[in-house]
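Form predicted on its own, single chain, as structure tokens, below.
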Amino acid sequence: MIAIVDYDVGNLKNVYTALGDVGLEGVITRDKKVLEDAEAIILPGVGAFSDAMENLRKFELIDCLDANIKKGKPLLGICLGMQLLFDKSYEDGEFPGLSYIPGEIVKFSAPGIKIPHMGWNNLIINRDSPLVRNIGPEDYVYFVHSYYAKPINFDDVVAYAEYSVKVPGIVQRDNVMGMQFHPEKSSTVGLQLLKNFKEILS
């Protein structure tokens, strides 16, 4: 069973449906016991970084996430959920994140580019990982975001997209993983990525 964290900032139903499409049983929850018992945790997210962190605090979920990460349980952050995995964000101020992956969330700043970065981009593999098995340069995924991750160590980036800079699309540090794009909105490529996540759990 995969726990999809319900903290009022998420694309929960689509993620739940996509898990079912690859044969994973999901449950939408903020119950700490369910999170504790889950095989893995997915942290979705749509909206503002500061609101998301405030809601995790409000529902007293941060200590629970920390404890599960320390035990080695796989966690996958999606879109805003991936950004929360980093140390801090500069979205509308400066706000601390969960600090599972060293780095910051910053705004696109190149002159002339459209913000938000919205649409389909292919992924460029930066390093080997089971997460990108059967994924190649011709495979496109769907992004919608105005801020992107700047990890301290680029080896934490499994795959990136080019959009004025190298935009981390998939990150991984040990059992903590993230996808900046929406796998649940990325057609067959997104389902392949979720199948790869499933294989990691088996």
Second form
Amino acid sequence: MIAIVDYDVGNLKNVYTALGDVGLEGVITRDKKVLEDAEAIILPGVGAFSDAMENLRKFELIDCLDANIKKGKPLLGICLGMQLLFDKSYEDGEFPGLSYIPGEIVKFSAPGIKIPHMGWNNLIINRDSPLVRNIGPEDYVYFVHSYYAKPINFDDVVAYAEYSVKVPGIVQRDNVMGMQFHPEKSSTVGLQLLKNFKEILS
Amino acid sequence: MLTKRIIPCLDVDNGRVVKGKKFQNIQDVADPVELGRYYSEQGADELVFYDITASYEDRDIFITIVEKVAEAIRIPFTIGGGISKVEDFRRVLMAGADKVSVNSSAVKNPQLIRDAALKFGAQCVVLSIDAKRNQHGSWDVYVKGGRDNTGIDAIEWAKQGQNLGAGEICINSIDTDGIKQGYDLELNRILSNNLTIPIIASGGAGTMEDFATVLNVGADAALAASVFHYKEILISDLKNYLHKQSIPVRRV
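Having looked at the form predicted on its own, could you now put up the form predicted together with the partner chain?
Complete assembly follows, chain above in first position.
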């Protein structure tokens, strides 16, 4: 069973449905006991960084996440959920994150580019990981975000997309993983990535 | 590389997809879920569903369709039509939509854009503008399905929408809509030069070349309905054509 963390950050049903496509049973929950029992945790999320962290605090989920990470339980952050894995974000101020991966979240700033980075972009593999099995340079995933992750060690980046800078698309540090794009909205490529995530669990 | 998007638009009335020319002569086409799935398999990058239902009771039928679409397809989709409150945003987002498009209601109450962007994030707020050329060489914003001229300058309204927090602008040219003689290139060029958020061009697609031309003047995405519904252009063919024209697209 995969716990999809419910902390009031938008619709989680699409993540749940896509997990079902690859044969994973998701449970949308904020019950710490369920998170404890889950074989993996998915941290989804859309909206503002500070609101999301505030909600994690409000529902007293941070200690529970920390403890599960320490135990080695796989965690997958999606979109804003991936950004929360880093040390801090500069979205509308300066806010601390979960600090599972060293680095910060900054705004796109190159002149002449459209913001948000919205649409289908291809993944360029930075290093080998079971997460990108069967993923090639012509595989596109759906991004929509105005801020991006700047990890301290670029080796934490499994795959990135080019959009004025190298935009981390998939990050991984041991059992902590993140996808900046929406695998649940990325058609067959997204499902392949979720399948790869499933393989990691078994 | 970020690709240009091709977006079929499905007008839904009473549970069925319809397509009217110039907002009139509405013709029945197909089941929205089936058509959505078909386009998704063909390589559509996103879908837009407009609820053109007049009566309030039929809104519930539409929400059920939104839920079914979210179950059936794995590409992003936008919902528009009949959205006038933050609560309407919440309802369709919770039903599984990724973005919500506002038109007349945002003209009436621009604060709606800001409120929705703050609550759900700018990425899900699409400001849809119906624009018509006036005799001064600029464009006026029309509301109520293209019937009423507000006298508001369309370029200025788009800029204001961006400042209020819209994540994207869908610009529909009333002059070119349904005529199949190409998009309004000047309008799309000016908007693209003046905005930092993505632009979706709408209204006028007749040939594959029309798509290439509007994407080359700066539009980030091109929306069309009838050329797809009547299979005059297949999305897979269109993607191959655009690729040959060196326009970055995602091919499936």
